[in-house]
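This document starts with one chain, in the form predicted on its own, laid out as structure tokens.
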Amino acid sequence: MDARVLSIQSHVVHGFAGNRSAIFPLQVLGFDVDFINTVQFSNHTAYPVFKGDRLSTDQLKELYSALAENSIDNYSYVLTGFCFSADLLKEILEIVRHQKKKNPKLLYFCDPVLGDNGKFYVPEELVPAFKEALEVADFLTPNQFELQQLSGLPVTDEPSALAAIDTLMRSHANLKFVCLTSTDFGDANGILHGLAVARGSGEGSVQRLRYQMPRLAESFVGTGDLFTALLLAWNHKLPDNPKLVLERVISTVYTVLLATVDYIKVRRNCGSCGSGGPQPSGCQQQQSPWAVRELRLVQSRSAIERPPPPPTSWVQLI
């Protein structure tokens, strides 16, 4: 059976976040993706204005039941991201359990979107709901703040981060791979620092990896959603090789961000928006600054398909 993904996360009409960040790279890499949108917003929430609707628990049940009744609910992977309520997340976990019962080989990739930089994006009641998700997740991609919330331990440096990851993996034998996607450990040196722990094939064996790349002086939305989707794709293509998987993932993410930064520079210097340079097609003077920071995913298709090799120092075994 071809690899099929059910992706349940947010959607934006304009720009790239949630499913809009995840689906395109997965399709480019050969995956058949079905998706359910937990929210449908005009744009991501960093813009001054956003409008749209949220998916109710009953609507989710209705959508999934129709898939099941038509016998078109056959998946290799479930991928989840932003969810705004504990009740909706619990219903999503019922879908995951149903899928695992149908296909014991199915893998669940959980991006536990709670917040960042010490602040919650969602109601705090989602913390215990995501702790319930730990019981069925195979791959987990928290940031520093989310790892602290899920482990109940302080995460302030590399040793404390590894201790928190080890705590989660010891108490949840189902967890095969935990990736700490971003931290502030390397901020003083302008480095984005992350960690990953992957279970090995032998009893009790694990691989611990450190990854790093230059931190760019811009703010982006949708990079975590892109990261987790790429992790799913490259783990499928390169099973049992977490170092090479991480190299492909961070190389792709960094290349997309560089393309986005280049576009930001052009737009800021154009005749309509900035200091009088050439005006790109479609340039609009009154656009939100966030409009030029949308990820240049489509323009980075070749890098998604064939990630350039990163410097050897970017991913290292610990």
Given for the second form:
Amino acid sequence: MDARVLSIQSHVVHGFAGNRSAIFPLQVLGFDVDFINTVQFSNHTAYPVFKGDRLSTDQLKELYSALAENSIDNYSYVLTGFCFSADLLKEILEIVRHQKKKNPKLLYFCDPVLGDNGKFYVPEELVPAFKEALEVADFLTPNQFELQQLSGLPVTDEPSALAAIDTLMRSHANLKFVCLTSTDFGDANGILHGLAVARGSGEGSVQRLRYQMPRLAESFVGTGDLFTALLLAWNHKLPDNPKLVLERVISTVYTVLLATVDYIKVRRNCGSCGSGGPQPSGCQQQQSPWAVRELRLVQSRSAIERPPPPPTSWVQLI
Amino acid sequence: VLGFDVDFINTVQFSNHTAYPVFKGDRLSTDQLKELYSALAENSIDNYSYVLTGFCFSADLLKEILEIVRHQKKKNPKLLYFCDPVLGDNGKFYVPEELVPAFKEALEVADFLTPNQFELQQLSGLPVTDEPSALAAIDTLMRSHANLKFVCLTSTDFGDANGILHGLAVARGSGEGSVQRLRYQMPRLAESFVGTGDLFTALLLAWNHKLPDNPKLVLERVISTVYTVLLATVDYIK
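Previous: the form predicted on its own; requested now: the form predicted in complex with its partner chain:
Shown next: the complete complex, the earlier chain at its head.
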């Protein structure tokens, strides 16, 4: 496969977030991925401690210009997620524009990371910056909070969500696929309820899809990054088939989460550690709450490569 | 791909390797490396069975890395340190010469070592011109460093005249003083590549983990993988 991806995201030494969630699955699925690490942190920021450094906008410019000078800046896709500042995102958008001039068929997969559950976890200056990103994005993967922020409309149920997505797609002809990755619509029933709208080839035609999968009790970091990377991969392999694409993506994410939940159970019931006494010297894993919840990506590599078909009820055209 | 959970600290972020006409990017300082590692320790997520290192741009960096290895070995005495002592090739250095004494210090804590012919000469202080002298140089290193369990002389010019890549390995056995000595030979491909040594050492780690105490099988897997990757690369070039 000749598909080359440029992914510009964070690197964590331990655990899975940003590039660490995106790169391995893409490689397993056969993609050549060049990646620029916008930060190198010891671990993600929900841990008690995190240390590390960020890339400056100049450093990002410099890395990219060297790729261009060596004529090794030939990509079919750009993939981005969490950005720590508006300046960084603006520099990234310059890169996307440059790439699209070189290759008009390039697709920009943009995860507009702003926050979740009603709260920001980035500076609010990212809101106008991501609105600027809408001008060049092809695929967008906001969650409920992010869709509200970007559309300026309330998103409280399926009709309002579809209206908000339609508003974005009507004002941005470049947006080919908007996936509302997670909402609270199904929370009362333990269901993770998402939506997607894919522009069809015919003028004005769209496909609308709903997906539902069991919501697992634990909370995880890195699943959004995994989701968007998988969406890129499966859309490449199965173009113009959003239902199949979403089935593959959802099935993979769910399988990885199940493997992670299983691992959490095993670690919590480990005879050596569960007693609460001192760790025996042979114990390779401590019980750090975030450590134990890191996605089991490497262990799920077979499922990433060949996701089991999900129950038919999980993804529906609506 | 072989199923290992790998945490990695990037010591530099460059646009591309340094043989290209242009390369840009930045290096990690020793303090930054210290800081990253100490945060892992503070979060109790510094639990490893292996440490793997290769090219180091300065002796200071390598010395900080060796501190990390020593700390890891205190935590986990069974940890294995796979050390590729990158100094140069074909008779020439491609790192500052201060790395020579620094890698000699690394010999004190390394378990697996993957020097090429030039590097074996530098580290042993002995000439390495043919198989007997190579084995003598490896034996010298292993006799003075009981921790060294496996030394693999990854590439030599011994078979060049016949288009063969000729390597050697000496693996300490479980019995007192017992070693296994192995030779490998594979067709030498016309192109030259970057990154094969790094690939080799990583594969050696993987296959030795899966097939402990079986150096012949391990080397077969490693050599076969490297050769297949190189063939695919040569094909792509064509």
